[in-house]
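In the block that follows, a single chain appears as structure tokens, in the form predicted on its own.
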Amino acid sequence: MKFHIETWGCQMNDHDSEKLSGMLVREGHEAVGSVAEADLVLLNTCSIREKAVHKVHSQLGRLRELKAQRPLLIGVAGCLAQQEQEALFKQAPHVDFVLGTMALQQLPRLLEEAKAGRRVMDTAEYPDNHLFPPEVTQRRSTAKALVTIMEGCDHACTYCVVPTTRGPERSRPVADILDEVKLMVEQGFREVELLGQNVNSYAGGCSFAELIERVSEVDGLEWIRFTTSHPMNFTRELGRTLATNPKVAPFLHLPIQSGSNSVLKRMLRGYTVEEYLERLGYLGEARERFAISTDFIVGFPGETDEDFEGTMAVLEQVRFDASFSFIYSPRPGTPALRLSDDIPAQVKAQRLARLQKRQTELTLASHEKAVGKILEVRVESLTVTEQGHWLARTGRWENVHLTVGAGRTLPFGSLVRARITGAGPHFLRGELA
């Protein structure tokens, strides 16, 4: 069969799609670039926010019309599949199979049953699901390799569906992770991103800080990234490792969610603003060379004007280099649904706009500091863009539009030296040094 996978959500979902694609290729199926070419369309979904769910159901509506015109198998995987399960069949009767987040390796079996005309679902938890054979994964043409180190989350944030959709924390053994990283380097990758819903709580035979040190010993590896971190598990040991290990890319994403202690308490985040700031301090003098990004939820139930001013205050104090901010999105089955959500939608929108406007200014100011410097950047495009530049990225995760001389090519995935000549809020401009 010819198959097409569409992916929403986080890097973990991106990597899951690489795994799903690899399984299908191993079974003899062929990946194609569009729905129009496909006999099988697999939607790998996200349910962390209501907007992501709406996008999936909109696409399912379009696929229903297409399926009425020609034979087509439709599968739904990912967090929405795990969350809604049989309800998906009622909402979208044209779906042929539903595959949960903890049952990825059951895809070939479900596909065979769907091809036989049976509607099937598997959202069970398989203990070895996270022990996926890395050689099967069909990796995309990216400059870095995604490597899962753990799955699930044991925290109980009141707004979050991850413990439900991804299950409890399960860590891969250290040896398996090191073998995969070595394999990635042998295949030409020079950068890896270690993935988990909460990488800081990794417990596969050592601490997360120790894991980074051991991964950094792999010959040929240049940069190590990771996502996502929880402040509760960000230790002094980890801060020292990030500050002193030269292979750690100088970028840290550490979600704070709110600058109000009362809101953080209702969220059950488990830390105060003061404790969050203390953890950032674990980077020591290295804090100045690190880019720090974070997440904000605006309009959480009960958030007062004073609470929101606390968020703006912490934004000013830390001067985050980037942030991802969203209006609170009620999710099914979460404890936050029991809280009174009486903040007017207009107020939420105004708060978000103000936060994002200020963040854009701070990001621009951060980018402008790079102008005139010569930085190492990794080439992330295979060809020159229509605008006449190559795409690259700094260790601080800044996009660079790189001007190259006419007729010249750059080695995909390699580090080159770039002189930064300009800056905008979304990217840097540079030329080969």
Given for the second form:
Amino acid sequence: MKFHIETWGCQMNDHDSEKLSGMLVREGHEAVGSVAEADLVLLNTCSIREKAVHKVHSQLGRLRELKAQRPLLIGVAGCLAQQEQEALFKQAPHVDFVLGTMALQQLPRLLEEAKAGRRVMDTAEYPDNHLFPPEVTQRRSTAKALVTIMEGCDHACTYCVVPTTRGPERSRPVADILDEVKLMVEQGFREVELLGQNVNSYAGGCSFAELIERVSEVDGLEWIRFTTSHPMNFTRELGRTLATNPKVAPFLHLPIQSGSNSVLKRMLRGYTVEEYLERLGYLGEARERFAISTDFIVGFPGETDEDFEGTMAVLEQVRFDASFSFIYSPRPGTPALRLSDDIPAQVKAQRLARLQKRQTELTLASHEKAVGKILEVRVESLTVTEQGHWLARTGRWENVHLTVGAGRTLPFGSLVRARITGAGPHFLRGELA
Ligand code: SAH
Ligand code: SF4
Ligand code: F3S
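The form predicted together with ligand SAH is what I need now, so please give it after the form predicted on its own.
The complete assembly is shown below, putting the previous chain first.
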């Protein structure tokens, strides 16, 4: 069959799609670039906010029209599949199969059944889901290899669906992770990103800090990244490793969510603003080199003007290099539903706009500091928008639009030296040094 996978959501979903794609290729199916060419469309969905769910449903609507015209198999995987389960068949009767987040390796079986005309679902929790064979995975990036180190989340943030959609924490054994990283280096990757909903609580035989040290011993590997870190499990040991291990790329995404202790408490985040700041301090002098990014939720139930000023104050204090901010979205099955979603939509929107405006200024100021420097950057791809401009990333995860002499090509994934010549809020400009 010709298949097309559409992916929403976070890096875990991106990587799951690489695994799903790998299994389909192994079974002899062929990946195609669009829905129009496909006999099988697999939607790998996200349900973190209501908007993410809307996007899936509108795509399902378009697929229904297509399926009325020609044969088409439709599968739904990912967090919405795990959350809705058989309800999805009621909402969208044209869906042929539903695959849960903890049952990835059941895809070939579900597909066989669906091809035979049976409507099937598997949303069980398979204990070996996180032990997916790495050689099967079809990686989309040539610059950075995603490597699962743990799945699931044992936290219980009151607004969040992830503990339900991804299940409890399961860590991959250290040896498996090291084998995969070595395989990636053999295949030509020089950078890995260690993935988990909460990498800091890694427990596959050593601490997360130790795991980074072990991974860094793999010859030929240049940069290590990881996502996502939870402030509650951010230890002094981890801070020291990040600060001192030369292979750790100087970028830390550490979601704070709010700058108000009473909001953090209602979110059940397990730290105060002061504790968050203390943990950032574990980076010591390396703090200056590191780009720090975060996530914010605005308009959480009961968030007062004063609470929100706390968020603006912490933004100013940390001067985050980047942040992702969202309006609180009430999610099915989460404890925060018991709190009344009492902030008027207009107030939420104003708060979000103010936060994002200030963040844009801070990001620009952060980028401007790079102008005039010569930095090592990793070549990722050609930009679509501008011919002859290459897209690269600094260790701090900044986008660089790189001008390379006419007719020259750069191998994807290679590190080159770039002179930074300009900065905007979304990217740096540079030329080959
Ligand atoms: N495991 C990560 C977060 C993963 S979800 C962590 O705890 O740091 C990514 C981000 O989505 C969160 O950091 C949060 O800012 C946002 N988010 C999660 N649930 C949300 C909701 N119900 N409404 C709005 N934003 C939400
Ligand atoms: Fe969700 Fe909290 Fe787990 Fe992050 S730590 S995935 S926000 S429950
Ligand atoms: Fe979305 Fe699931 Fe990731 S809800 S953000 S795809 S873990």
